[in-house]
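Below sits a lone chain in structure tokens, taken as the form predicted on its own.
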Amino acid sequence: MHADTKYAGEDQQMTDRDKAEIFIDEPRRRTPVAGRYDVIVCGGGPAGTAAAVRAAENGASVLLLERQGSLGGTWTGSLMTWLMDVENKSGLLDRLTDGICSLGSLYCRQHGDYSFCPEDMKCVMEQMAVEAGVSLLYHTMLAGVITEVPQGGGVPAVKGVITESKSRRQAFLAPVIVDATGDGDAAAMAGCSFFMGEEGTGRMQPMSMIALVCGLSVRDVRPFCLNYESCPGEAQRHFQELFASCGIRLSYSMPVLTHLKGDLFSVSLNHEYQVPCDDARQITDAVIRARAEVLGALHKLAAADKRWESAIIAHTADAIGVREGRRIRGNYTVTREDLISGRTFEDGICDVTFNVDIHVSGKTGSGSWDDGGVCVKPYQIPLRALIAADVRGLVLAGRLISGDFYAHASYRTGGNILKIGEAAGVLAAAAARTGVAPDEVPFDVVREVLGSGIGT
């Protein structure tokens, strides 16, 4: 059977047994090496951009691979325009804040959190990467990770990546790779072990489709806006009651309306339950359902409530928001017990204050999230949680770091993800520059760059 054999429409018709038994043998190929770098960062979301910028600013030649046409990931492509757990963060977050402020985008700080216009964020993050000397490559899919087992055996080491793009199949080489794909795609391709879902039950947090809406009057919709109510939960409750009064039932019982800029708002009112991050068919089906629900609900609201009759649905997210992906096994796993005890570490790189935020895993009809019974004390993430345990030279950045289900539900917010990315970039640059594995880099080297306010 040839590699280019097509099964038009047959993927839905084949039985599980058929799928298990049909394979193709692809022809061997020689893949051109398109570049050599000190560090390759896979994924241009908040963590990946932070890692790339910090690595470049610390003397590394850096290639940043991104499958979309912009930086920002969850913040821009998925339209998650509300930054949380930012008060105790500095570094790149300050520079991002200044940048979007200069564009008139930083809006309505509430308890230190704030909203922003995603287009402004794209511009600021891209300019930051360019000014740092990062080599950007958009519209490029990660197709594989090159590893090599040392002579005599042992832990495999990364050597580079394989990509697919308009430039066809290419290889890029580097001694250190940062996985900032969100779902741990690079680590999985390299053969790392990982966890997904809640330990023991496998339950996963839902995905969500967010939309941008314009044409609304701030005065008319102010009671529903997350960034105006002193208690954000009250704004969500009022918003849900508005939909209910119009006979509209939502899959997410605590919808969110956020004012971004001028008459531009973001709306989150959808949940897609138990969709795994590694199944393209299920993700596609979730996107189709989610977009239909979002547009349908907003059209019905516009027809039923005069305050919404001029609303224009400007854009639905390019990528559905994923809360639950792979969590890669690292040299340390952050746990529920660490959160409860408020544990600190000698190699702490990020101070987390956010609560455990577990969105319901099924259509319960009541509530939208719970804290899993965990009362969080401020705690730290150690650098060891950013170092892959199974593959040498692989650094982890973002929500895919080594943590359990409950810890992940706390540290996955924007301010923490950016800080984790910074630490990953500093570590990757130091490892590449000195020719050692990431776990051999003295923590004092990372601490010196990130500042004295870590690792107390």
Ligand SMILES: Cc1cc2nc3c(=O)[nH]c(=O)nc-3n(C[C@H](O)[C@H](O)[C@H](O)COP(=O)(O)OP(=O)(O)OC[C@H]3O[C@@H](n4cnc5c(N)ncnc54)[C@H](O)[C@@H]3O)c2cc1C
Contents of the next structure:
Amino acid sequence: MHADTKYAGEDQQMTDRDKAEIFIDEPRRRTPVAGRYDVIVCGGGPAGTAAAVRAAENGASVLLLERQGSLGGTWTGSLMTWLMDVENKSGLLDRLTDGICSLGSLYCRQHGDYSFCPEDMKCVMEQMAVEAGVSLLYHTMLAGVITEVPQGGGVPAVKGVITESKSRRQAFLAPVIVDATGDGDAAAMAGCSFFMGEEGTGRMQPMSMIALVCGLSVRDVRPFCLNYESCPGEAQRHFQELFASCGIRLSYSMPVLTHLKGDLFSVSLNHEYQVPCDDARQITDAVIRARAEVLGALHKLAAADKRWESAIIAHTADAIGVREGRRIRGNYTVTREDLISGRTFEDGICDVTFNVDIHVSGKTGSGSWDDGGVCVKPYQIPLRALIAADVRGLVLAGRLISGDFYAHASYRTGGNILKIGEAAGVLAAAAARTGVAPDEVPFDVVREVLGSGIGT
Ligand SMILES: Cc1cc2nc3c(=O)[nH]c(=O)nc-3n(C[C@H](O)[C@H](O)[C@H](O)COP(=O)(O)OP(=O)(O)OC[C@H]3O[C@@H](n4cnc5c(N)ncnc54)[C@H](O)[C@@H]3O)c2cc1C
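Next block: the form predicted together with the named molecule, after the form predicted on its own:
Let's see the whole complex now, leading with the same chain.
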């Protein structure tokens, strides 16, 4: 390894670290290299899973590391069970749809959106990754990114990652890394510049704790269900009025009830404001507050309304849902203006039709969402927004790609995230296979592999 090899994770600025008055010097250590791959995907959410599957199907040896014990990220671990902006998408989405329907997920199609059972999604994603030949590593935390500055200087290049798990500290090497951690952990560790929150104001989208509830009668709760009302806003309004009529005040004033399967439902009624994705202390406090609110509200509802008295809170999410983390600077940054003008690109990889969806804090503390005054015309995400600007060999996938606050609030939805992941995987495999940096891969190569699925 080159003398300038840098374990960038060691340099990461952290809030607790900033606050610390005392530091200790850790002893130097020798870390075993546990594997070599063409592509390492960090984070097994929808974007990471799509990237890993697509990279493996395109001939790359792929390691997919995930801190939780399943794939799906926000869609499974955070119980987010409603996919939006899927109407004009094909590719992996079709395979996921077939898989979860065969397991009995309701997958109710309403207003062009879909619901699903997170357990079914977990199984289908895992099976898909295994069948594609992806090497999965669960309960494994990304702890650092190994970068190397070329002889004579220049942009550092990725060489591999450092992980922490039950196997202790290990290194895995690859010429191409895909950051699909949602929060941009890998990119930040590698020294990439990034944005968090709204430019100027610093406001961030809130986190939310979602719960699974069973024991309800579909007939009784139908008017509150997103799946069954012809206008989703109406179902949310009915649900909010139900809580209000029982004297229950919520931090999210547009609560969501979604029917998933049998008598299983998901409930989203909580907002946790201004919690940064890189502060474990603040996230923990938010989780404790959120869980107390969710359980408290549902218990009160069960006591006050006959239709809810047999409700059983089956599960609160293993991970609080993070709408917004770091947005990593790429070779192109998608902007609010692109959304307004409906901009398309020569290297467009995903057609986005979804509006801007900013969950805001109201004056009363009870928040809803708004479109930030942006009227979205269908627009595209260019492949360049998936290529990190500051570090060679780093591909971006999912909600962390290069975009401003408003653009992120639109393309962060399910169908787009999957499509972005697919493109990231194809690009990563092509770069690794041909031994070039991702920005040197001709776009035609990516277009050819994604075929007619590209942009749609
Ligand atoms: C509360 C909430 C409600 C939403 N509602 C909707 C909706 O109704 N419809 C819709 O379409 N979209 C919705 N979204 C948006 C959508 O779900 C997300 O944008 C999407 O899941 C992002 O996917 P991702 O793969 O980029 O990130 P994530 O789903 O966050 O996945 C990231 C993965 O990386 C892993 N990871 C993170 N850090 C590390 C690390 N250091 N080491 C190892 N692994 C790591 C995580 O465990 C996770 O599995 C919602 C999101 C939230 C949070």
